[in-house]
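Just one chain is shown here, as structure tokens, and it is the form predicted alone.
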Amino acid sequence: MINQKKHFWPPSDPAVVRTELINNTKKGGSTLRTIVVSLVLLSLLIMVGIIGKVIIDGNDQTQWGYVAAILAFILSATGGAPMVAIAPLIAKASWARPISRIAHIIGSVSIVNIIIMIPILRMLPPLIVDGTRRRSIWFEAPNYSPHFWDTLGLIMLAITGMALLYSSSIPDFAVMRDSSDGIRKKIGKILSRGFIGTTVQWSKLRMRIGILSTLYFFVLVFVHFIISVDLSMSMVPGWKDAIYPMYHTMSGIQGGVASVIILSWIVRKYGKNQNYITINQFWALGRIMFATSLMWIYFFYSAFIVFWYGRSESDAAWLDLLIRGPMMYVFIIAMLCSFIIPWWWLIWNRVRNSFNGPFIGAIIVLIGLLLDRIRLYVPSWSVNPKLIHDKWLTEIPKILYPDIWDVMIFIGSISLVFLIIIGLSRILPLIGVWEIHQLNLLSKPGKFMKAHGIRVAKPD
């Protein structure tokens, strides 16, 4: 129940919804052109940074930790976003319909991860080094199995994310075909694939979205597993942690929720979509992000307690490398931003039931996510490659600061993510037209005694 005097709800007239949302893809102006040009120029920095780092650092593996951290950060901040649409779809929760398209669009930018992975492949050590197989999850696999499966996993995630976005957009392409002109009409005609809204077509569409959603979830967990193990844990001798991959996945879902909140806030405020993205979405997203913050500390503590009480040489080395060593202050700030501050901030109903409260919390969470990935990946890559066959880490590397090339790669990667999102928003409405229509058909606001709530139909 939503206890507020005024209840916000999207327009119920299908013609109004169709016109407003489709027209939003045509809006631009000098401000948008300036932003796009700036993002294009900034996106080029990713190539400049990679080329400069290859030339300057050469084959020095210890200098590539920040690039691996950037890859893990973008994977975590974007890969988990579609789960905001997938989980409510499974639960038949209608509140997520206005932001489902936003979640799918964020998940489709995984192509950026593939670009960053290219130089990482060059520096990732093979399984057999100096005639000896190093410790990893690939026990008797071919020599370059991590290179192959990590790349294949990222490609599968990108393809699945784009397929999920396309499948969920077919009805809107049909609307574009029927209500637009010029190039948009041609695009809509090609991509709608003859969709006219028959019962059979809707049934197949729901089945296709359900299958792709399930596949995306499994691929997402698989990618987090192999990336976290191959690009961090297996780089450190003696680091054995069965919970770490799930911690990596859970914090990635937390980052995905935060990204959806931030983009929803931007789309609502600057896209003039106040009638569609309402307090209902931010209220629900705030609760989800609060829950994921609690899950963050649960998975972290479940792994940490084993090393803390184990006190073996390998356990002590893990603590010195990632917790109380050169990255101690990064760890403290990461924990503050990933758990303590979001937990304290989002525990208040007044904060969660607002537009700016979850938005501020989401920014803090993404800062914590970035620092947490730096804490995990930079020390792992900084370990001396000559020690990779030791039973445990005997030499803790000193703290490594980012150079100009690392900063360029980070700025270029973030700019490319936003550039892809803006490009997709010029083709597709950031809020699904058919999702709003079904929201109005299945759910209606109403008053129950002194409180306001939503009556939800469950036709299936």
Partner chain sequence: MVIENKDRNWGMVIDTDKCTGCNGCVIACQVENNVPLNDQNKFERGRVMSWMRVERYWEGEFPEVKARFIPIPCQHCANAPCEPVCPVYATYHNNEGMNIQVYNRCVGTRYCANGCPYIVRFFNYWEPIWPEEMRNHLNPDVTVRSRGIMEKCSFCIQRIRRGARKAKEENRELEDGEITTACQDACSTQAITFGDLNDPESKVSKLSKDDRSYTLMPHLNTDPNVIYLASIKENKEEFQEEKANSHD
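Under this definition, the rigid core comprises the largest set of C-alpha atoms superposing within 1.5 Å between the forms. Positions refer to the first chain, counted from 1. Just so it is clear, the structure is predicted and the values come from calculations on it, not from any experiment. What changes on going to the form predicted in complex with the partner chain:
- Residue 451 is among the residues whose C-alpha shifts by 2 Å or more between these two forms once the rigid core is aligned.
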Second form
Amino acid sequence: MINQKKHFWPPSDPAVVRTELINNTKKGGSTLRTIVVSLVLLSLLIMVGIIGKVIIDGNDQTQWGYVAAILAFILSATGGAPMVAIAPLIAKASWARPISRIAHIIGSVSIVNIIIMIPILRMLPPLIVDGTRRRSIWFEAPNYSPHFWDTLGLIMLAITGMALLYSSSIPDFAVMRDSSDGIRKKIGKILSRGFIGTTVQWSKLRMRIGILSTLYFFVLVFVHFIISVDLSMSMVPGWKDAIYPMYHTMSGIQGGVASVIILSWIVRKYGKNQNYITINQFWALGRIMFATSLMWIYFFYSAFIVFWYGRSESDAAWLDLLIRGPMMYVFIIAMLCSFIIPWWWLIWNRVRNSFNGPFIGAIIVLIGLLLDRIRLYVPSWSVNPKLIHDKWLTEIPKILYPDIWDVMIFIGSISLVFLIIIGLSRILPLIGVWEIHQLNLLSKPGKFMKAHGIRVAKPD
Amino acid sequence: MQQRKSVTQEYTNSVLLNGTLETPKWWPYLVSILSFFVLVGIGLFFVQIYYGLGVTGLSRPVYWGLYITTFVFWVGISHAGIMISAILRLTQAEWRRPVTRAAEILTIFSLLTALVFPLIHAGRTWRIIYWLLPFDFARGIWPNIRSPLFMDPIAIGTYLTGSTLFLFVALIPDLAVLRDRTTGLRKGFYTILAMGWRGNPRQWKMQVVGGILLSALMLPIFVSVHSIVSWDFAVTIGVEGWHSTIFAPYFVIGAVHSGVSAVVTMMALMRWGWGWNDFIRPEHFDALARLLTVVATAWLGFTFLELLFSLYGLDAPEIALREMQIFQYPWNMLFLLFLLTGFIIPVPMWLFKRVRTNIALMFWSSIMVNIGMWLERFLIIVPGLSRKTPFVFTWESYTPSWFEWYILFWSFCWVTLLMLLFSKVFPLVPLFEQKESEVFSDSVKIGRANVPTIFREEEE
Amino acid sequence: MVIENKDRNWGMVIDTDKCTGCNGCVIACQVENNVPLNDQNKFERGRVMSWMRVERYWEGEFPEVKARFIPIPCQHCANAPCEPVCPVYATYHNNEGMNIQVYNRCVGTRYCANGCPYIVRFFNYWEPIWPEEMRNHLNPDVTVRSRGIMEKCSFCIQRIRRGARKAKEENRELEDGEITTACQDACSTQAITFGDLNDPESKVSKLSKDDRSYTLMPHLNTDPNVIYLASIKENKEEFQEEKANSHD
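Since the structure above is the form predicted alone, I would like to see how the form predicted in complex with the partner chain looks, so please show that one next.
Okay, now the whole complex, with that chain kicking things off.
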């Protein structure tokens, strides 16, 4: 073995895996309690912020850009996470098994989006403004279609995310039922719904996870599509950008990968899971984040070059509003954090092949994602609502700074996300017990002649 | 994967070299027929140069027609090689191995063909040197680097150079095999090309590293080529339906769709023509069809976005254009045919394993996809031009002349001819990849199932 | 080749109210600039060449219909979409505000024609042929274009050069209105005015500031040097209201 740190491998004895991982959910201490209490208090800020903002700016739509940006940020940073588990599942790769639970848990916090959506529903202009229908993807649909479908989309995303988490945890609930007592045993008994691991149950479960994963992907794309168009593009006259929903989705997946890296790093470091989450996962995640960063610039540039070269009035307005206008510095930093720094950081094999390298990259990517969402949503909400029927934007709004309520909503929603994740980790092991079993069955470190490697089984 | 049959290395050598060291019965006939067609095509090209482009069916404002459509089509086909060889190599997909060589030469020959089309298309082909080469120092006039048409030859040239290198690196071990099995002049030829390959560990390592590095370097070029081709259209503000930000990724994904389909067509032909049934197996068709299903679905999503956002702006001219493209005869028939052959017929077919492993059905469905993809380009280029602006007096329809149809037919003959000549000199299925795959694959018993495994070397 | 030492910005004002749609400008341009003759075959195949064309459109509902005409030459856009796309700089902007086509450089990619939203660029599909008796009628100042290249309205650049040279020989400045284009000379109602837009005293710059003035397709931001004057409405309020409402 060349590099000792690389060859951590989960214990091959199923019983050890079971006890170690299940016991992790029971641990708790004063530190954890303090964290939970403070998170609960901080989460309340979200309500304070929303109520305060509704009272102060309840009639001025132009002030709500930051709230929309927070919604888009949370959606992008969490919604894309399950893709880290879904894509390897489709490609029959088993490296992602130790972190797929983490990915699913991050994906199931979409409830936070629904909370932020409530005030936005009030502020979002209807399709018919001043007696004329505005440009939107809803064409001749009923007046409040964006409000209805955006909310429905977020609810669908939350439900699918939770269903995916639940389905992929059923075998673990069964383990919980069999190897703990008291309240946990009861929860396990109810939630495992008689799962005892027969062949039929397994094949059904696999099919269910497969279907839910595919469904989740489509719902995710759909939600990104309608949220990006309804909450930013269609509020700006003349902004017609066919790649924008895909750009939004792609940066959402980039953010999701970053969140998975951050949570995996925390779980590995503070959850004493060094044997389960190994360098293999970080290396692969680093690669995916590198690839998605490249996709980010590609999708961005595809739009940019067309507008920049086109030079028509609406093209120039797009540049003025989103690139060189009020948000120029935000854009530059977002560009640095979403593409340039991750690119030059993650391109090095040494960086990707470590624990801290991808972690630092992930934090930078998330900062870039937040700034990118601010650059997109704040100027588009700041546009004077009287101009909404124009052919192109003639009046570029001034820069808008966040107020105290925006900051409160931001802190509150982030805390709520963490609170939900910590709460779930008290019931579910953050590393799937059955996933580790599968990993052990399907791949083994091995040797071929003089080379070290992994022997991977690919069942049909 | 279960149906794989173990073959010895001697058998591999003798069967896979049967097109190179021996001559199949049909080969001389087919080559002479194709040479005849190719020569006629070249003759017609000179006729066109002599009389002018009046021999085509082009008009004002339909200045671009079948030639440019076919140019885009062949650039699209060229995406097969890198998709299969580079991306699948980097993601370590095992089933790529027998297909790589065919995909790479398809890339090279389709690029060579694509490069010919702008020459055929230009009004003064003999002056094209102005355009391609910055050579005229005396006048101090350089080619206009702002023009996408100037970036096209640069991108295609880079891609062609890279692909040729890539092909060559992958050919070296096979050239050594050929060197050891030929005599006389041919031996001399292969000896020079094999560059002293002995197959020692250092040489293998260099070959592998070279392949991986080239794969990684080729990826951005792969994406850029079709993006730049798409920007030929997308940067133009004068044509309704062209100025769309989605064009670059849309063209690239469409190119992958048509390129991988072309590889499927080629594999079926190779299986039938040379009888390589033990090497090009139904499981490879199965894997390619799965890949195609994903690619085709993504492509359909992009098509949907492109159409949706063309209507989003609610501009009367653009809506009129789409109305013609989709509902007016004969465009409606072409559009229907495009949807049917590009997605609606082949993709549901590929959902069934029976179809995916049936070579004849795969052959016909892949041909269908390429009909659809050719029509896609045609439907983007021509209707946009014929309904260019609201000046109705300059609306014009377009019927390609027999001249243009023949040149289209010529391009297929030309690519096939090049491919057949190549097969006489070099093996079409990489021998060493086949042997490596043979060595690396194994099977393991998990429970009652016998699961095939692959050994993956770990890079340090 | 700049003869004068002066910043010119040649422009044209076309008063659509005066235009009768007689097509005189089209013929004049054809003769002046050696534009090949259009026969039936060319019309059928959509390969008509006329550097100046007159578009006809209807105004009003039946039976109160009025035929309106709008002559369209090359707009000589300051921000021309045809220029950046040419790979060989065959079309470029000169310092007199004109969009120049260099026939010798052109290789016939026809990309500029796709870029042009006004469809005023023409391609020579065949070698141009004139009837025997017309061969001696060609204008010696203008190149006869061969097959395979683009051509378009040049603002009668040969007349501009001739005028500038003459003024230089006589040691004086060019006067406003001294240079006329062929279409302007042929216009029976004097709907076309040509001159220097940079000179605030010239007739064109005064006309271009008329409140009837507009340019074609302003949403494309091409900034044309050909400026149109809208036809006069019987009702002035109606016109002003229309102008205020229309963004383009």
